[in-house]
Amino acid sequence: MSDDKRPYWQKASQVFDERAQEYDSWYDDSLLFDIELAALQELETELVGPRVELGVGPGRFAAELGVAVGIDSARTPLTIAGRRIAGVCQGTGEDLPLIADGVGTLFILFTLCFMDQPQRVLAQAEQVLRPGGHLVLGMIPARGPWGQALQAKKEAGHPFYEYASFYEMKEVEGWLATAGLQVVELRSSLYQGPEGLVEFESSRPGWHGDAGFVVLVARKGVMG
């Protein structure tokens, strides 16, 4: 049994802390990062602002949606982050540091993955957004090729990966609908494998059980 009483998000974050030049420069000339970021791009739901993501890393995703504000538990990358997007703040999703019903779209971006108390961080996410506000929701799905590559890398000891929980689709819906957040638009896509992606591909409607990415866009009600 580990002696490491640090909050599970230190513990979470400091792999990020310790490599984050080198995170950052592994968006260079990613494609899997374009293919990523155009299933996003491609969203048809209207998406306001203010425009803030949780796990906002070195803001590579951020500079291009148009986010205002980053947070992130890991402090380096927001040094970087801060270069590209007018604020960043660090603190967690469990806990976040934002007024209640004052963001109008909250991107949470591979990052669920990374929480220790995922259904806490969506009923935090409900919180702080504005009624009729969105939460999009980025994921890699635990059975598709990606999540399963990613549990094997996790099993094998990469750093990165060592705090990673990967879930089914199904379960974050239901986590979703609990939290006061449903569920109006899908889009699925990174339909080749890990060991096969060579082009560049465009996202399609819908979730597809074969898919290696999927955004979930998740309206707030409006209340009265």
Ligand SMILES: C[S@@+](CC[C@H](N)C(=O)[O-])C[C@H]1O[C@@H](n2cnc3c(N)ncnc32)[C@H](O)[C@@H]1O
Second form
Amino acid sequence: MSDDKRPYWQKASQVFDERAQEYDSWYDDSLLFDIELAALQELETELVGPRVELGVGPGRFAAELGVAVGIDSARTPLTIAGRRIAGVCQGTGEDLPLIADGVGTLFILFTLCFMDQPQRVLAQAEQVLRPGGHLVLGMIPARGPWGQALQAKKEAGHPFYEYASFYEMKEVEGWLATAGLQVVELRSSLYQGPEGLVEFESSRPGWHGDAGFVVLVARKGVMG
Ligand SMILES: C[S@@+](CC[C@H](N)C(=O)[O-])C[C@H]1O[C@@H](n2cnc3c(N)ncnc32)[C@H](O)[C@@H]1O
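Give me the form predicted in complex with this ligand now, not the form predicted alone.
Once more the chain from above appears, this time first in line as the rest of the complex follows.
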């Protein structure tokens, strides 16, 4: 058993701190990035500001999505994100450093899987959203081709996935409902597997089990 007593978020974000430049460079000229970004840009829901991203990392997606403020538990990626977006803040999803009812759209992209209390994070997300505001959750479902490949990397000791837990769609939809967030749009993309990624893809509406990447948009009720 590990005797590392640090909070989980600190352990999970250490690799992103220590290898921030490597993580950022990974997206240079990346077809994967283009496909994932397109899926986010193809959402039909009207997403209002202010836009905030939790787990912003080096801010590649944030810069393209009009995010004003990025939050991350790791400091080094924030220094990179700070060159791409207006504001950055160190903090955790478990205790979001934001006032209640202030955010128009909250993005959580490729980050929920690094949190050991995802339900608490989604409850926090609901609190900080304005009534009628949206959470945009980009995730790699556990049973999709990419989820399985990344799980195998984790088991093989890949440092970036040591603290990742890939969740099932139904599980996440249940947590959103418990948090008081209603799913209003779903889009799927990345039908090419990790070994055969050769061309650009656009996303399709709905959730499809053979997709590697899914975006859920969940709305906070107007009546609070
Ligand atoms: C895979 S990266 C995603 C970065 C960015 N969203 C992207 O897609 O490029 C996950 C990020 O979540 C951050 N993170 C991990 N646990 C966190 C927590 N509990 N609270 C806030 N950020 C966390 C990590 O430091 C890391 O920068």
